[in-house]
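As a starting point, one isolated chain is supplied in structure tokens, in the form predicted alone.
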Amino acid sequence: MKTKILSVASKRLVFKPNLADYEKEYKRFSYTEHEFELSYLNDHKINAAYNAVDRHIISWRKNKIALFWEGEDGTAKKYSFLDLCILSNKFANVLKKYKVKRGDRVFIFLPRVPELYISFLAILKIGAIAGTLFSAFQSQALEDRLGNSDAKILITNSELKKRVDVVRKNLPKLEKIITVEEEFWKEIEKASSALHIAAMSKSDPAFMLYTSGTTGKPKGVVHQHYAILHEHLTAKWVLDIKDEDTYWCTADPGWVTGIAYEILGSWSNGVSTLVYEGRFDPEKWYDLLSRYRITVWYTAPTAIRMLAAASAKLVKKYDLSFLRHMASVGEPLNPEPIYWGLKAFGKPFHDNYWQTETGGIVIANYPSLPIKPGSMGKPVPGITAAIVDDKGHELGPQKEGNLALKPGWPGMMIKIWRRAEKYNSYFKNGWYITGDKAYRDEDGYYWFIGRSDDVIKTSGERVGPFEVESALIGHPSVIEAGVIGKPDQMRGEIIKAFVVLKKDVQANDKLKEEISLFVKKNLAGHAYPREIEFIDKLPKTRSGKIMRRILKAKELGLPIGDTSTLEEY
């Protein structure tokens, strides 16, 4: 299979990347050879928080901005690597005043305001275990991850916590509702600032994030401290973080990118980051881009196709020739909008691919390597991947199969919240099977095939087919639902709801319209339907699971298989 190469290696770059020799550092490559490139504490202990911002203030970077935050109406602020040092220190002291101690969970719920990066380094500084909630998130969303999590502490504001009041009742391991408008900065007002922070071992859980699956509730991924050793080779590398850059990832941090090169990765190699609070708005972020001299830039997909969709004059209008470096993440990133970006800003995006159980980029396009268009490229150095069958048996080039990771580099998970059963089926014949299908050319190029569950990737963000079937069936027109992906040439994937109504309820497009809205207020802002479809009967197996293949196929004119342990449909 022949594939264009759009070559962009290093002796065209007008700047030496971090990783200027990808094959030799991969193949000497040891995570313990870059340990020094970290902090430790007594006894080689460590802290995730206090490697991303508070090891940088005993250098000449003390006075150095660490966050330039925007709001949406224009409201700017700035914080320096001492400010956010001394502000997390104070919160840290906040939440031990509420008796909050190591292994505790402390959940934010907040829009990328300063507060949430502030209340994530107070949380993991004492040793608790810090939750991040989308700010799209509505009440039975919440209550299945507090409730899972048994989370003590919840740091949210005013209008958000409604949706957590909801369904308080059902959450009686929450003890307290920190709100930012009245308590937080009350509070750190009267915090001391002195603070011991919690030396860690590096297999400490320091953070978690609730993903979705096919089947059952969305499962608490665990993160250990150690996983900053990951996140901090990988900004440096696949990102190409430099102390002098002024960096944007667009991410927010209810997801893992944000978590992992917003705040951890990014913040440890001691980057200025800006943080913008509004939606995406084409004219808003080539305005921050140009204002802000945005140097490294990390986005998503669908972010750039709707950026190529929009007038072309707007590119012309602002000054962007500070821009160095570009990537992108969420979902597989099609050849056009590369082509697009050569044309508008005269660089590619890099594609890079992980997940939130990889905690971390594990293959990737770098600065130094040509880009083969529509490769997610290759294994960071520390990654071994290849494609296997389903026993687990390695393929050789141009097989389609599983996409498989060694286990044992620091940002990969390290236990699904109470649920062990399900943490050991990742797991086959001594790899980490991902998920995703896959195939490697002969290069040693990995290309994204697809997902080998029903999982739903729509604008970057999963989602799972049971919690959005849960939310239909919550609607008293309703008596049962099946959900798909489907192919959408903006957002990757949308989500499409096959519905079965209750007797004598007329169907028409007022019902799908409200249905559509009952999901999106009662689950999340993003995990909607946006296509209903009204049947009489879904396609089942003998024992009730629901066939989402056949809905899909029928949908996209595929064959639809074996049905022999379809019930009669």
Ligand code: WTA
Given for the second form:
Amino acid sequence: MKTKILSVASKRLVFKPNLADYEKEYKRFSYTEHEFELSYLNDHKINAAYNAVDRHIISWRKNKIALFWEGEDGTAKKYSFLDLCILSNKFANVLKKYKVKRGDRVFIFLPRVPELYISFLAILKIGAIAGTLFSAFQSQALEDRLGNSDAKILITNSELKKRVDVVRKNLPKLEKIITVEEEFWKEIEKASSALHIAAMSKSDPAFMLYTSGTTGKPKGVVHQHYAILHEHLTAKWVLDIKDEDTYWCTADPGWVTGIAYEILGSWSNGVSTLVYEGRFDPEKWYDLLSRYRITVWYTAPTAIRMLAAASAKLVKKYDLSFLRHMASVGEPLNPEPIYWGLKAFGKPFHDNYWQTETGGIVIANYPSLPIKPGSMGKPVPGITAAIVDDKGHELGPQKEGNLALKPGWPGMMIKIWRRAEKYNSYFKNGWYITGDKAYRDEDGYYWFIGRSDDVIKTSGERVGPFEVESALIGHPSVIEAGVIGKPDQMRGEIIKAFVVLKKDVQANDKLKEEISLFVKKNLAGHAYPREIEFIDKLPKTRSGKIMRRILKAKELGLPIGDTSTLEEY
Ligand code: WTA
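Alright, leaving the form predicted alone aside, put up the form predicted together with the ligand.
Below, the chain from earlier opens the complete complex, with every other chain and molecule after it.
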């Protein structure tokens, strides 16, 4: 296949990349040789929060702004590394007062406010496991996640708390809810700033995130403290973060990118980070980029496409000359937005690939390597990637297959909460199978093809069809539902639901709207079907499983494929 290549020269680098020679580093790489980049507590013990924040002050006696925060209403606040260190120590002592112990689950359900970042660090500092919940989640999603994890404490605000109150009776293990308006700051004021940071083994759990698969409710992916090494190195090499940078990661810590590259890996490199509380808005985003003189920007394809679709004049109004490096993750970055980026900012977006389960970037484009627009790039040093068949046997270049990774890197999940068999099902013939289809070209670049299961990526957010289907059948007019990701120019995919209605129910557009809103209100503000189609019967296997593959083929007008397991339809 002939591809247009963006050479390194065409990127007009005016700086020396942190990873100057990819091939050399890749060949000689070993994690143990890079362990010196971490700071240790006694007995070779670590703590990821200490590495992200405290060590900058304690080991290197260096303080600077860690967090530039801007609220939706324009309020701005600044926190130095020392501020974050002290505030998280204090809040850690508050948690101790509430008898939080090592291994206890403490969840955060907040928009992107400073209290989220302070809480996250505090939880890790006492050896508890931090869980984050995206602020669009509604009662059902919250009950599933807080219930499965047996969360002991929840930190939230008084508005979001109402959604938890509705299901509180089903959460007997949830001992306390701390709201940021009430106890949070009052307790912090009273608390001591002296804290004995928990010395953790590398493999001790640090944080967990619920993520979606094809079947069943979301699963709790657990990561270890040692993941910080992988996150530190990839933030340095892929995001090319340098000490003097001002960095903006637009992700939300309700998802893994916000944890790994807005809190852990990025702060571990000592960078000043911008967090903007508000929603996507082209004018506001350009304003932030220019006002904070952002030099490194990590964002997502849907946002880039939406910026490109906004007025071309807009981008010219702002001084964006400080931007030095731009990267993108979460869904396929097609070549058009890369070319748009070149035109708008004079430099390309660098696509990279990873998952909640991988804990950090595993395949990437680097400043020092040419970009083949449309490709996810090459494995990061420390990662062995391959394309394998369904039995786990390696395939050669240009062969489509399962994207697989050799287990053993520090960012790799250590378990699925309470579901050992689910964790084991990820592995085949010594490979971790990502669930994505891809191929590799002769130069070692990886090209994304699609998911091998029914997981949906809408605006870069991962949604499991089963969760949406379960929410749909909670509606009094619905008997059954099948949910798929329908390709969408802007959002990558949108959620489409095929719905079977109860007898005698009037099928009309008003009902479609009502059902859609029902899911939005009960499950999540981002995981509702934007499109609903009423049908008489869902395609199912003889054992009664909904065949979403057939719904998708029907939707796209594609051949239906093997129907030998299909019940009469
Ligand atoms: C998809 C997000 C194409 C993929 C960090 C993966 C991508 C899932 C890319 C993980 C990319 C992520 N190109 N697809 N560069 N990056 N994906 O767990 O399907 O929210 O398995 O983690 O997003 O989504 P998750």
